[in-house]
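In structure tokens, one chain follows: the form predicted alone.
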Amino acid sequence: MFVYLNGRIIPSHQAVISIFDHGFLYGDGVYETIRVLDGFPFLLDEHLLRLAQSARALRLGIPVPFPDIKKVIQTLIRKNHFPEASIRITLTRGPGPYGFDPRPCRNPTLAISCSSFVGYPASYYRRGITAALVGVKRNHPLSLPPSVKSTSCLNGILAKIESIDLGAQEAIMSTLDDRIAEGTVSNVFAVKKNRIFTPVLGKDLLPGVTRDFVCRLARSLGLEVVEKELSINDLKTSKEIFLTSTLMNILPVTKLVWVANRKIKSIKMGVGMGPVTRILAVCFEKAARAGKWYNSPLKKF
């Protein structure tokens, strides 16, 4: 497999970074994951825009112009022969002396990899997954802005560990005041009376690229999408729940689990995709593979 590292496309086994890189030492960096469909990077401009916003928040310079990054991505897709792939762009502060001061780090590290897409098991989409309402809270925006897609992912890792202990495939985190935020790698949607609800964008969650695409797709189909603060009880009383992310697309949740009074409790929402989730999932696949939808308004499918 070929990867890009600091100006060179090389075999992956030759790709090495310094042990003094602040991304390795402190998680001082940002990243994006991009899905490749039929050889085309899906929503590439939107991902690059979010990368720029995350980097700007950390005062981290991007050493390569975006047009050149796009060319690198297309080269990696071609050289690796992966028409169905996932792209990972990682930008870190680069090597420097120990300490949190970023100023001595003069040369950011930019790495881009292209891996064959495997995806989640087909059974997850047929039967749905279990999601855990975990005790680990989403980072407070005054502590670590969730809107920055940072390589410092310990918050999500701790939530994931808790969900694994509860036998779930994903964790859903809430804010300090018990409003639904997001999953460890996903955005959350709930369906009630054929209306689609999702947490409002603000300071408490990452603005998901796929989330935005699904909201626009649903509205183009005449479905009502309501962005508002959601409580834990809102999820528990929903008819359908689904998650979205770059590598998930639209993934149904058919069971919620949580811990109350030291006991594991659960609630089921049925088996497989509900009707609204199914419509969105089918239309998402058609829209995503429709060709050059870049910068074009969504049409009904």
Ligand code: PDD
Contents of the next structure:
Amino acid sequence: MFVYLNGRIIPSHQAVISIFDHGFLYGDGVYETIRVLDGFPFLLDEHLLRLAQSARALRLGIPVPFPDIKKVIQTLIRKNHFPEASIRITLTRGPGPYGFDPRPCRNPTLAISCSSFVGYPASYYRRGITAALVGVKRNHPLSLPPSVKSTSCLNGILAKIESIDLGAQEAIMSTLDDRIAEGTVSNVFAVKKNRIFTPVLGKDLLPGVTRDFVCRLARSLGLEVVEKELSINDLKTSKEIFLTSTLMNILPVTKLVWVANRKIKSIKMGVGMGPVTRILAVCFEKAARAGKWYNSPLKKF
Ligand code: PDD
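The form predicted together with N-(5'-phosphopyridoxyl)-D-alanine (PDD) is what I need now, so please give it after the form predicted alone.
Now the complete complex, all chains and molecules, led by this one.
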């Protein structure tokens, strides 16, 4: 498999980075995950824009211009023969002396890899997954802003561990003041009386590229999308819940679990995809595959 590392496209076994890289030592870096559909990177411009925003928040320069990054992605897809793939762009502070001071790190590390797409099991889409309403809170925006897609993922990893203990496939985190924020690797939607609700974009969650696409898609289908603060009770009383991400597309949640007074509680919301989720999932697949998204992601809708 070929990967890109700091200016060169090389076989993955030759791709080596320093153990003094601050990305490795301190999680000082940002990343993006991009889906490749039929050989075309889906919503690439949106992902690159978010990479730029994340990097800016950490005052991390991107060493290669976007047109060149796009060429690298195109080359990796072709050389690896992966029409259905996921691309990972990782940008870290690069090697430097111990300590958090980023200034001595003069050479950021840019790695782009491409692997054959392995999605979630088909049964997850047929039957829906269990999501845990976990006790771990989403990072406060004044500590590590969730809007930054940083390689420091411990907040999500702790939530994930809690959800595994509860037998769930994803964790839904809330803010310190108990508003729904997002999943560990996904954005959250709820359906009530045929209206689609999702937590409003502010500082509490990652502005998901798929979230935005789904909001536009739903509106183009004449469905009402309401972006507002959601409480845990709003989720528990929804008819349908679904999650979105680059690697999930639209994944239904059919059971919620949580712990109250040291007891595990749960609600079942259905046995498979609800009707609104199904319409969106079918139309998502069609819309995503209909366009050649390379460089022209906004022509839809
Ligand atoms: N994760 N929220 C968080 C915390 C995420 O990590 C992700 C994506 C999302 C969904 O964003 P998008 O629709 O742009 O993929 C929401 C990716 C898939 C990852 O970690 O690889």
